[in-house]
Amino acid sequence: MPVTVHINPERRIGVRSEMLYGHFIEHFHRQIYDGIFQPGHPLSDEDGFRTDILEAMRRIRVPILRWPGGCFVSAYHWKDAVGPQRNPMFDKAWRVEDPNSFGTDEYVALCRKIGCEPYICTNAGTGSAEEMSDWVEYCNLENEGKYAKWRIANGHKEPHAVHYWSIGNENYGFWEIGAKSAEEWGRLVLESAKMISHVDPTAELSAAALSDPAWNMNLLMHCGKHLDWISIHEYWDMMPEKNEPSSYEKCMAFTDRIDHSVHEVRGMLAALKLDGKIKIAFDEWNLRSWHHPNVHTIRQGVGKESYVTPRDKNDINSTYTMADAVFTACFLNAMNRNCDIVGMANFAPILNTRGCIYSHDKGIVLRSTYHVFDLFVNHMGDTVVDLWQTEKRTMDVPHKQGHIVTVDTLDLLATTFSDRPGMAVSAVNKDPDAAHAIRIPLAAPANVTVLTLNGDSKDAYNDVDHDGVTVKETKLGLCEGELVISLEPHSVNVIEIR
């Protein structure tokens, strides 16, 4: 029997930011180089960028990019990067030699080719107070100080004018470069925070957080009155020192309270009546984590091989499956239902690594999550109404920590459009084997039309001449009374409601 899903548009749960379908790009492996930024390849345009990933890019209309980290972040230093003269330097995060070849100038020209924010993580680490505030003069002012002419002259006139700053990368962890105990980190916050406000009074600043309540605590009672928003991340499958990817019901396991560390950091914000002044920006987030062996542990790897070259496992684009997809899909609802408290959220990263893009000498490919966003940004409207079901249906899934784990089996979400009449519900059947149906009361006649994500199996994926992941459309046309529509196993669908 179908499951009967009730939607009442009238009764508004808040209107998402369009920053949830955020992205990040780091210094990681072929993120930049030999990724977005080849100067001289034969698909890169006058300014050295891909420009099959920039138009892959702007169709799902990335409102906001993350940059320059990451673990990397912490010991750059961005005055090394700008200008004509640009020396080598030794990115000791990730133990690779970085050029320097693309630093702010040409970040900020990528955020401009592909029209979204952008939105710049500061050296909390080995650098200091002055150096971010340093950072943002040289972007927002108009041409006051040293910086400002800097920029000026090295071919800018106008300010870079962004307006999205963050303290730091993940400073809380050991494996961080410059990493601070709560107490460090709340004085630094603080001094950060007022040297660039007293920069640019109208720039929205962000602080590395997570869902500790002593490391949270400290952070937001020193520094709360200063910021707008805190940071978040989190990945499920964690992968660092061995590539073993989780099967795609473990995956499902994952999706168990997916937003659990969204409700902790929302009742720490209540607690100290913050939760009107302060977001939560998800601002790194992904189902699997980065694979990058040795260098996270105290005895690091000797000889490249047992450091870098492990990375390319990264980049087997058969790890994408539908299992990425409906993980996705499953997290962007739940942002969607939070988003009267979360405000932002980068999937980590956009190109190669774990990316939803991929990218070779010959052109791209897109994954799994790659169509997820493009449902997301392209199909579903901006405005999250109350939906409920007459019943629950559940599935138990083994976790990847060997026990077993009850999930619900639909994962569903309704939304209107601000703009235009209409809805559009987003319906994922997490089941692997299963097509479930749902039931939907109509209280007038629509259009419908169906958008299914989906392969041949749950272990389907994109590759290089090979497209086992993809968005079929089916128009219902006019319907009455009542929709009865059947998900497909491990599938993510769209429903058009108009």
Contents of the next structure:
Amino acid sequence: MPVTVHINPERRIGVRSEMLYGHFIEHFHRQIYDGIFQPGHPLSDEDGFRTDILEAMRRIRVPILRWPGGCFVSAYHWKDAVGPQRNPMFDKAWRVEDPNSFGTDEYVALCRKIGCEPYICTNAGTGSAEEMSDWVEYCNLENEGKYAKWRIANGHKEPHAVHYWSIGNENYGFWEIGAKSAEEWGRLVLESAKMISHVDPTAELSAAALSDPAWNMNLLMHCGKHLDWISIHEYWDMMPEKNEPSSYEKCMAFTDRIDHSVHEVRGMLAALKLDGKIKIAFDEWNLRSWHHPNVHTIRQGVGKESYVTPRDKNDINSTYTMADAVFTACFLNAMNRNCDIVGMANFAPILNTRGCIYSHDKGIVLRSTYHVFDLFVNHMGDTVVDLWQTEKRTMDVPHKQGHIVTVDTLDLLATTFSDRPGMAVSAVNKDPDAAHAIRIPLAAPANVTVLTLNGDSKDAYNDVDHDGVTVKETKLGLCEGELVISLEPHSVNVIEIR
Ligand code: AHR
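Can you switch from the form predicted alone and show the form predicted together with ligand AHR instead?
Below: every chain and molecule of the assembly, starting with the one above.
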């Protein structure tokens, strides 16, 4: 029996920012070096960027790219990586040498080639309010002062016009270099925000936060009036120390209350009457945490085989299955539903590690999550409208911690387009085994196309010589009265109703 799905296109939930489909790239493993930035590689352009990777990033219309970290940034000094003389530095976060050949100017050039907004995360670990505001001078002042003049001398006459800035990364965490107490954090963010605003009052400022009331309330009470965004991060399948990816069923358990952090932060913003002023930047998220044993802890590994070599396990493409695609679609549905307060979300990261694009010496692999972004960016609408189901199908799945979780089997989102007629519905079937049919009453005859992302099993994946996950297009033609569509097990679907 199909589940009846009612859609009211007249009842608008909100217009989502395209920045919900943002991304993040960090100086970690093969994201920058041996990743997007490979000067002299046969597939690289005159500026050293891999053209195959750039093309893939353009296809999912990356709207904003957060850089350079992440933990990396908390001991990073941007002045070491601009100008003709680049001295290698020891990256104290990830304990490798960084050649500093990729710095601010290369990053801004990358963003221009992709066609995305730059979003710079500053060093609030070992850095200072002055170092942050000097960085804004370098990027955004016309020619006043030594930093703008330095940028000009480095060959960039026009300002870089970096509009989005984050003060700090996860400075609340014991693992972060230069971690701060809530009180210290409030003070540093306040002084940093003041200095940045004195340089560029049009810059939009975010600060690292988490959905912990004590930390957030202190931050917001100290400097809510200086902030435009509050930054939160979340990874669900945690494996920094042991690379043991959860099964499909356990990943479905993580979809339970997938937007709990958003609701918690929304409540704090509302309590302080800041919910009309400050938006949430969910600027690091991914089903899978990154694998980097013996560094993100107090105990540091000795010998590169204990803390560097294991990072290659992030590159195992068979890890990224339909579980990752289904989870990612559920997360993006949830962010669309909360688009009144979530203005940005950044998949962490875009390239290699746990990213949606994997690169190797001869080319790239588009992992299952890449195709979810392709479907949402290129086929879903910008206006979220009301949708309700006449019944909720549920399924019980095992949680990684050993208990059983009951989750909705279907995850549905309806959208319209502000620039053209029609609707697009994202329809996710989480069931690992069974198809589920939905029935959508049609107010008027419409041409319908169904795009289905799936593989031949819940564990299907893409790899260098293996296309296990694809998007299938089914044209249903002109439909009248109602639509009945069977959603395949473990599938992500976009139903275009025009
Ligand atoms: O695992 C990668 C790290 O996750 C990022 O560098 C940091 O921001 C988060 O803790």
